[in-house]
Structure formats: C-alpha cells, structure tokens
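As structure tokens, one chain now follows by itself in the form predicted on its own.
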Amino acid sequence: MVYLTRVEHFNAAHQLFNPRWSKQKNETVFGKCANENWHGHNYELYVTIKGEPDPDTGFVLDVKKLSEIIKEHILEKVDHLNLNEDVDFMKGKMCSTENLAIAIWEQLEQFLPAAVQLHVVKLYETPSIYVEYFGR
C-alpha cells in the first residue's frame, strides 16, 4: 500500500455560535471566535490517499488529477468565503475545525476513482492547531 498526500491553502471565515445558547455562554465556551463579525484563518489541507500504484503508470492516482479533484470540490467551495454562510456543505454544521475536516472527507470521498481510498484529511487552523480525520 502506498500513501500519497496533496497539500492545498485556503483562506476562510467563520463563527463559532450555538444559537440555542446565551450570547454569554457562547463567549466564555468560544471566546473569540463567537466574535459576531467573524473572524479567519489561513488553512492548510492535507489530503492523503492510500492504492496500489497502476502497473502502467505507477501512480496510485496522478497528482494533477488529485489536485483537480481537491480544487473543484473542496478549494472553489472555500477559499475566501464564510464557512457559516457561504458553503454548503457546512450549512447547519457548527464550523469547528473538527466539523470542517469530516464535511472535507465527505465531499472527497465521493469523487475518487474506486482503485484509491482516502487514507486522512488533515486540516491546519493555525501552524500549532490541527485535526486529523480518518473517516468513519
């Protein structure tokens, strides 16, 4: 089995916000980020696929096709966007991270050639915050 990762960027903004909370709960659980301005992040996705390479090109799938696929499903949906309000994907999803990464899988999974399965998608909120999502 052999791994293959593509790492993409993307800028977003969000807010954390339970509506079936107070105003107040919502700041001390979140903090800053239910900020009713929102807020933003420069991401970092990885995404990594697991196959065996193809006898004929060695690729367990090539890379320009991954990076269309991560670009047309994921990238065009996000980048520059309100993750809350702008994608549909996420539309009645709280947009933690967490939330964020399954949604990624998700809309991933869908588009891939049967011979490879997605392995993790690991996202980067900050260079010190991550998640890692494995799938179900």
Second form
Number of protein chains: 6
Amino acid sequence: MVYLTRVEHFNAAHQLFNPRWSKQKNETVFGKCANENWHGHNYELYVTIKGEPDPDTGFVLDVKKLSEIIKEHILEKVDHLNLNEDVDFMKGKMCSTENLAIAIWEQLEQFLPAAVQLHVVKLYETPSIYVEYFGR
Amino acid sequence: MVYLTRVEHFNAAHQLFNPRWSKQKNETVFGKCANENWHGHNYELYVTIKGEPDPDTGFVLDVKKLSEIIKEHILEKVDHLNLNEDVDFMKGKMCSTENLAIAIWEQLEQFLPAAVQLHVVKLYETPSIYVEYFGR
Amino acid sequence: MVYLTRVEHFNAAHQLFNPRWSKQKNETVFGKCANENWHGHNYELYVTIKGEPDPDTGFVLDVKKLSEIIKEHILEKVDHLNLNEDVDFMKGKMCSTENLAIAIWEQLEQFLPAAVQLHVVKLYETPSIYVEYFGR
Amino acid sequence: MVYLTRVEHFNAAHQLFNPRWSKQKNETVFGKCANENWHGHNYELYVTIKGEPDPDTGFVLDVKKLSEIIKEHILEKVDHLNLNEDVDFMKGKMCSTENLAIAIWEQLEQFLPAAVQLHVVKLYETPSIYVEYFGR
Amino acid sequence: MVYLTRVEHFNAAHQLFNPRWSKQKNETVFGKCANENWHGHNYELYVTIKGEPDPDTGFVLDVKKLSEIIKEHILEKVDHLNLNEDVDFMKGKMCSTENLAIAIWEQLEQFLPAAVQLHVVKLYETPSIYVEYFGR
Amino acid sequence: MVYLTRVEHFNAAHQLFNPRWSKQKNETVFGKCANENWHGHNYELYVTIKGEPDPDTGFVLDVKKLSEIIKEHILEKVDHLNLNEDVDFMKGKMCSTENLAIAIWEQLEQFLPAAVQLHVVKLYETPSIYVEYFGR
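Starting from the form predicted on its own shown above, please give the structure in the form predicted in complex with a further copy of the same chain.
What follows is the whole complex; the chain from before opens it.
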C-alpha cells in the first residue's frame, strides 16, 4: 500500500456566523471571523489516497487524474467564490475549516476510481492552522 | 545603511470590480475575481526600512516597534475585513494588489520614526503573485 | 473525528551535555551541540488535537483558544530562554528535541478541555529535523 | 515511542516509459513524462524512524548518524544521476515516485540500527506531489 | 512605478558539459553535474515586470496574461524536457542556471506588452541556489 | 552582469545586552532578548555575488566554491556557537542581526575571487525578520 498526495490551492471568502445566535453572540464567539462583510483565505488542500501501484505504470493513480478530479469536483465549486453563499455542499453548515474538510471528503469520495481509497483530506486555512479528516 | 524587513500576515476578502463598467465587462476583464459575493486571500506583507544601526542597540529600528507600527496602522484596518467595503484608505480605488501596496506605503510612511526611511512594501496575494512598491 | 493543528514558534538556547560524562565524552558524542557557551534554534511547534466539531461553531476547539493554551503553558516558559537553565519542566533531563517534545506533550495534556484529546506534538529543531510524540 | 524525521534532498533525471508498450502508448499514458531525452526533479526525502529515546543522550538515534545512513545508502546512489539508467535498485522497475519510495525503504531498512524501526519514507517529486510508504 | 512578479515552475533534465574539453576535465570542473546520463531539477521561475497601474483595472498587467506569456514562450519550451537537447534557445550554450536565466530574459522581453518593462528574471535551481538577471 | 545567490544555514545562541547600561535598562530596551542565559536562532544566510558568466563554464562563480568560502569563513566561526562569546569578528559589538550581517559582509569580502563582487548579505533571524547589507 502506497499513499499519494496532491496539493491544490484555492482562494475564497467566508464568514463564521451562526444564524441561530444574535449578532452580538456571534461577535463574542467568532470575533473578527464574524465580520458581516466577509474575509477570506488562500486555502491549501492536500488530498491523500492509498492503493497498490499498478505494475504497468508504477502509479497508485496518475497524479494528473487525481488533480483533475479535485479541480472538477472541488476547485470549480470553491475557488474565487464565497464559501457561505456560493457553494452548494456548504449550504446550511457552519463554514469552519473542520466542516469544509469533511464536505470536501464527502465530495471527493464519490468520484475516486474503485482501485484507490481516500485516506485523508488536509486543509490549511492559514500557514499556522490546518485540519485533517480521515473519514468516519 | 542597513535594510530591515518585517513580515506580517492578514486575511481579507476583496473583489475586482470597476463601477464605471457593466457587470459583463467586469466579468470579461476580471473573470472569477469579479465574483459579486467576494473571494479572499491570506496576504503576506513585507515591509522594508533602511537606516544606520544605532550604536547603543545595533538596531536600525527595534523590530518589535516596526511590527507595532504595521499592526496599528495596517493590520488593524485590513485583517479579517473586506478590502473594498471596510478599509478607509482603499475607498474609491480599484482593489488590486498593486493599489493595495501603494496605499499601504502611503499609510506607513507617515508613522515611521524620522531616523529611518521606508524602502519597499512587498505584498503577496498568493504564493505565486506579489507586487513591490518603492514609493515615487 | 477531526484533527486540528496549530503551529507556533519559539526561539531558545540549549546544549546537549550529559553531566554523568566527562567533557571529552560529551564532545565525542554530541560534537558541536555540546558547546559550553550554548547554541540555539528557532523551534517550530505543531500541536494536533482531535475531537468532534461542535454543531454550533463547527469547531473541534476554537483555534484561538488552542493558541492561548500553547502560549500560556509552553511559549511563556521556553521562548527567548535557555532550555537547559530556565525551563522547569526540562530540569534534570537531557535537552534533546525528543525529550522536549515529550515534555511539551505532558504539559499541554493537563490543560486541554475535556472535549478534545491531544493527538501529536511535532517539533522542528531545524527545517531538516523534527520529532513527533503521540503519547504513551 | 518517539518518531524522528530527517529531511534530505537530491536532484535526478528520470523518465516514465514502459518498455513493453509502444512509444505511442507511452506518450498517451505518460505525456511529457515519457520524453525520451529525460526530465528531472529536486526530490525531497523525509525518512522517519521510531524508537525509545536513549536515557544517556535523549536521542532515538543521533540524527547525524541517520543523515549519514541516508547519504551513504541513498543519496550517493541517486543524487545528480539518472534514476532509470544509473541506479541499481531501480533497474527493471517503472521509475515512478511510488516505486522509488518503496525502493528507498527497502534499501534503508537493512542499514538501520536494531534499536530503531523505519516508520515511513515520504518523497516529494515536486512541492505539489508526494508519496508515503510505511512498509508492507 | 509598481513591480509585479509571477512565480512559475518547471521540471527539466540537464548536464554541465563543455564539448571543447575532455570528459576528464568536465568531470574535474563540473563533478556530478557532468553526469553523461543527465540529472534534473524542479526550477522555480520568478518573472518581475514594472509599470504604472492602469486606472481602470489597478493592474500593471493582468497577472493571468503575464502567466500565459511565460507559459507560451518559456514553460512550453522547457517543462519536462532536456535543457541541453530539446530547447532551441539554449542550443550551443553552456547549460548553467546563469545562462538559462539570460536566455529566458531574452525570450520574454520580445513578448511583453509595450506598457510594461521586464525588470528581473530570477531562477531557482534548488532551494539553496538562484540567479538573477536584470538585462544588460 | 548576473547575480548568483547561495543560501546557507547556521544555529547559534546570542543575547542583546549593552554592557554600558544597567541590567534593568537592558531589560527595558531588549526585553526577552536580554535574557542572561541566552536564547538562539536558526539563522538563514543568503550571499549574493555578481559578475559576468565565464564563457567556458557558464558560471559567475562555481556555486560549490561560493559555498565553501561561506562555510570556511563564516559557518565554521558561528555555527552551533554563541555569537557574543565565541565569535572573534563580533567581539565588542552589539550582537544584533544588523551588526552580524555587516560583519559577515566584511569577512566574506576579503575572500571572494577578484572576478566577482559581493552584492548583498541577507540574513534571516526568524522567518519574519531579516536584514540586508549592500556594503558601504
């Protein structure tokens, strides 16, 4: 079993705001992250899959294919967009990095070839903060 | 003459949109950067000053002092905010990285001690794109 | 279960020196790291916790809270200090990166909220050397 | 149990080309990676071992010793060379990053001291692509 | 005047070999870099242009346009190729990073819009070695 | 004219302490940097030289030669040492990054071949603080 990781990037606006709470409680809990005019990040996305290398290619999966799957099913839906407003798979969810990583896992899992398994989605919000989700 | 650089970070939302143009022309020119719901970045800001080291301290300027000046006059005004909507010194300007670097220079220049000169403001929008402004 | 990591930095002096050995044996085993006048590093500390995201916030733990815990219980005790001389939780221990990572784990573990678990302490001594400790 | 990682670098030429396939099929499958005149990379190699810190040194293993083992048994055989043509342990194998990581594991495993175990070989082909091999 | 930099990457094989010298002299002078079976690098290319920001866009030049010019005139000709064998603008030249940076400058200069000037080509051969060329 | 840069690293202990001042004034001015038991850093040193590429090699200077000069005249004297106590060329100077960069310039300048000129010494104290010295 070998693990293969592809790193991709996207830029997006977001906001941490719980609609069941008052504006004041949101500001108390989320501070500047609750700014009603949004803020944003350069997210760095690491997608790791695992599998046996194919004897003919030496590849777990052609990394260009993995990159295309990530671009089609994730980057097209989040890059240069507003995570709270524009992204169908984040609708109705708190837009934390934790929830975004889970949602990216759930999206990607459906589109990977049967020969490989998704191992971990790692998502940097800033160079000092990242989350990892290994599935349930 | 020695050059001293301090690196700081901020996260912000923005949009490239020229109000004198139609929505369609904005989309043609700015593509995804014109998204009406905003997108955002982790900006990385390099501020370089120059001067003679003080014989008593060996410092061109105490780098903690430089950091405080940047925090007070720049980061407080842009971090976790919307560059188009929330930042007084960007009002009425196209919100490009070029214009943001010029505006940061103009802000900082006023608040530096007389013994040093601002040399360059370097601003990364993404790890692959940066601008530098050396003043006029 | 989601894993959340916060990266922090500190600068410190240290020395590798076993007091049960002669000065010569220390120099043979530890080379330049045994320098009696100390040397030092910019340590980079990655603290990873795990837990379920809170439905109200989307957070495993507010990363600002995690950062404050690390600052109060670790950085305040090691930053800009001498690891051998100034740090109570390293007293009487060989001051290797391995032992420092274990000691940081033991410190942090006591102060994390009950809802999360400490997963790993990862500590870079230089950009080419790091250790990880997952607890016992 | 503590995990210790050493990072090393090497530069090499390689080519993805399956000799059982036509030139055309190789180009279809491997694209530019099949270029008959080779291309190359700055590989970044992370070797992680695990063990108990020695009470006398605080070390899982002296990291200088780990570096020497990697240099003698891996870097000497791959650095500034052609992975397909010049490296005995890659002979007859598809020269993918997956297979190179497996081969590096098999080389290193033989030469590590008995007190430690090899945990993972992580190999970056580019800053956006890496593989990990944890043994079988 | 504002300076705008775009960072791009390419992978290539190369060799340092002076055909007017004996094989032995090449090995003496260039060491492992003279390997007849080639070696290779992940080159990192920084292209900096300068100009006045356009009042309508805030751009010195649309960075996507700059990226396209670099891709069409440089990356298409060097990426995943052999710098000595496959690249017309390096024919008959010693394939050092210095000469490659000069050649990239000479290529790019012809294709930039009149409103901007090429300022510097910066080329990393490894993370520890880079050259800069500002034109003659 | 082409500019060639070599990046090297060293680890050292140091202290900011002006012997003409009281202990209290040192603590007021230098804060934690005045710790009497020292602290330390992983310094990153960029040395840039300039010259014309040699027609036979394509090199401004063989970068291995540049690296050897830096190692012999700088790293041997500062790496894993105490900048205040152990380094002859820092004796009697305030041990700031500014003064260290100037001293490194003065050391290196004497030992470079006549065909090249030293252009700049750039010294990172931490990833967020660096100084540059271009000579007088």
